[in-house]
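Single chain ahead, by itself, as structure tokens, in the form predicted alone.
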Amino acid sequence: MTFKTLDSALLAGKRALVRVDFNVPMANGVVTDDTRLRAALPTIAKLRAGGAKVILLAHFDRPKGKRVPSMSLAPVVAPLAALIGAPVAFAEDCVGDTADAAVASMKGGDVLLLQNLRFHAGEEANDPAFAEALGRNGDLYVNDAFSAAHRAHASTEGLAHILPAYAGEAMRRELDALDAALGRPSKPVLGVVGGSKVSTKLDLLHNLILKLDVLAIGGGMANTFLFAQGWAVGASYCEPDLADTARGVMAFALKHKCELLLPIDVVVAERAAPGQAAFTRDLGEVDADERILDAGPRTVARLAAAMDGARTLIWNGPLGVFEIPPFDAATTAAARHAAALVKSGRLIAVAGGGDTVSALHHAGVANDFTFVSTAGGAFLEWMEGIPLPGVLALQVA
């Protein structure tokens, strides 16, 4: 896909609809993480730069169409002035009167923040009349917030079939990447996929099979495939009903030509809990009271070896239960070997999913991944292989 970027847009004067990513977490009216608003800082710097009127859109949590006060987003005013050490207005409504007196006040480099976009009905609903009303106050529209791509809302993808529309250096930043993992990849292409139920990631692990050379399955999830391949699985999470459908992709990667890695060893306590005695089990080993809570060291070495002999990682899901000491060993370091190996220059590595990022922060290697993206849900429909309308209406014909 092709899409438009600020580089060739025409910015002093115009008024520039910038739909961000502000759903914070918020504790008591305050921001308790900035992340999201960091996110932004480089479209609205270079919309200032250029002179233009910054009108920034955004949602807070879930109003359902009214005006909730808890669910302001006046309490990210102050924050973000600090970050971009520069005034912040606020208009109390999104459209009408409110809102065009406001942005009709901004002068070139201005920044104005708009309420809750989904204090009106008419944004998830993507009425054509609510992206009307939002669309007369800007000159040109630019989508900043990837994270919210994967709804066809007002403001992800109303506005862009009635402005100009361009993609922000966040959105290019995450749509670059997914390009380089999945798009057009340096081969060979690792997969790493884990989490609890195979029955969420079943058109995942398809649209993987399709595209990569290895895929290394790990998590609660493995366990269904182990007991598919008729392993005992003790007291572990499993999915026993969905053996058949294990089965069904593991032949699915063997007609494709993908390799599947699973766990070859195991560790195992009896129940997930800190200081429970845990034991590293080969297959065939677990006791009917024990659990299976992470993966075991030959399987890490293994991976480590996969992870050498690929130019691209994509990462999705911890291999345990990461939150868990001892049970984070596994993700920890088969990471922190992802990282090491991205620092020498020898692999790409793209890792999203909410579990995925806390896992990678807990690693300490967040920061050194190619990318990580904090999109979510978006994150995931994309490695599912659906279509995002958010992305779709920013895309050149």
Ligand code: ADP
Given for the second form:
Amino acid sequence: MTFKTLDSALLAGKRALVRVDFNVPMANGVVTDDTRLRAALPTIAKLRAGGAKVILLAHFDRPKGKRVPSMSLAPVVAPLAALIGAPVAFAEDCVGDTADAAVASMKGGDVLLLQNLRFHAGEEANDPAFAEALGRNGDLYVNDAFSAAHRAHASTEGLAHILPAYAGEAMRRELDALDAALGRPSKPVLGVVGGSKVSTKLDLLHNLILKLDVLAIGGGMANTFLFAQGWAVGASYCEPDLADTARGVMAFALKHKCELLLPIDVVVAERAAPGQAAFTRDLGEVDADERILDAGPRTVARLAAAMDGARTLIWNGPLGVFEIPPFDAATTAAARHAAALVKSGRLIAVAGGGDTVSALHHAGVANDFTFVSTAGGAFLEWMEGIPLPGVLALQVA
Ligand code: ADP
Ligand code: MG
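Would you mind generating the form predicted in complex with this ligand now that we have the form predicted alone?
Then the entire complex follows, led off by the chain already shown.
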């Protein structure tokens, strides 16, 4: 895939409509985590340095096409201005006279944030008239919100067909990282998929099997695979109805020459609660009242060896109930092993998924991976092999 980047854009005096993800955590009208604001800074800086007028488009929460005052983007203005080190103007509407007047008064290098796009039903409906109304205030369109790219909305897809469209700096970084992980990876490629459910990750497993040399399955979903192979899983989280499905995944992996690594030992306890007595068990030794809550040390050692033999790692889903120690042990050990390989230049490691990102922070290695995607749903759809409309729309024919 090829995209126009801001390196090739004429920026001086141009009105740049920039789609960002400012759907930030907020409590009582105060931004409590500015990660997403920071993510937009490289693009904003580049546009300002080139003399463009920076007009930021964003959604917040789910107002469902109505003006909901508690879902205003106004609380973002002050922390954003502090991060940029320059004033940020705000318009109470993203289209119409209010927006038009605010844009008309801008000078090169100015920054303006427009009110929540989703106050208008036309945004999520990808209504051409709404996209037109937004587009009237721009000379070029920049999409810097990979996390919203799985939605075909007016600001994530429609605008790309109206104005010359560019990938922003964060978008470009994310697309490059994902391409290095699954698009044109250095082989062998190892995947790690964990988390709770097989049911939500079936499409992802099938797509990965087509692209990976080795796939390690952990977490609650591994219990369903072990159950499908006839092992006792006691009182573990398990989806017995999906035993056939799990056997189908194993057959699919065999057919496509993707080696599957299932746990060879497990850590059990009677409950997933702090301070529980935990025991390592071989397969077949899990008692009826025990729950499998983590992978065992031999499983971790074998996964570490698989990492040693891989050039690329793609990871989604924790290997155990990492929120409750000691059931974080396998996830933390595996994450640290991967991080050490990245540091020594022997592995490209890309990870994503809400709980996976938390688990990597918990292990203290989130910054040591090659790339960690915070894009949530967009990341998972990309792992499923689904073309993302917001990315497709940026593609140069
Ligand atoms: P992500 O958000 O990264 O995509 P998931 O939401 O699929 O990951 O899975 C994360 C959840 O899986 C965590 O809450 C974790 O506690 C749970 N989990 C992992 N292993 C087990 C297990 N053996 N039994 C029950 N739940 C598990
Ligand atoms: Mg999750």
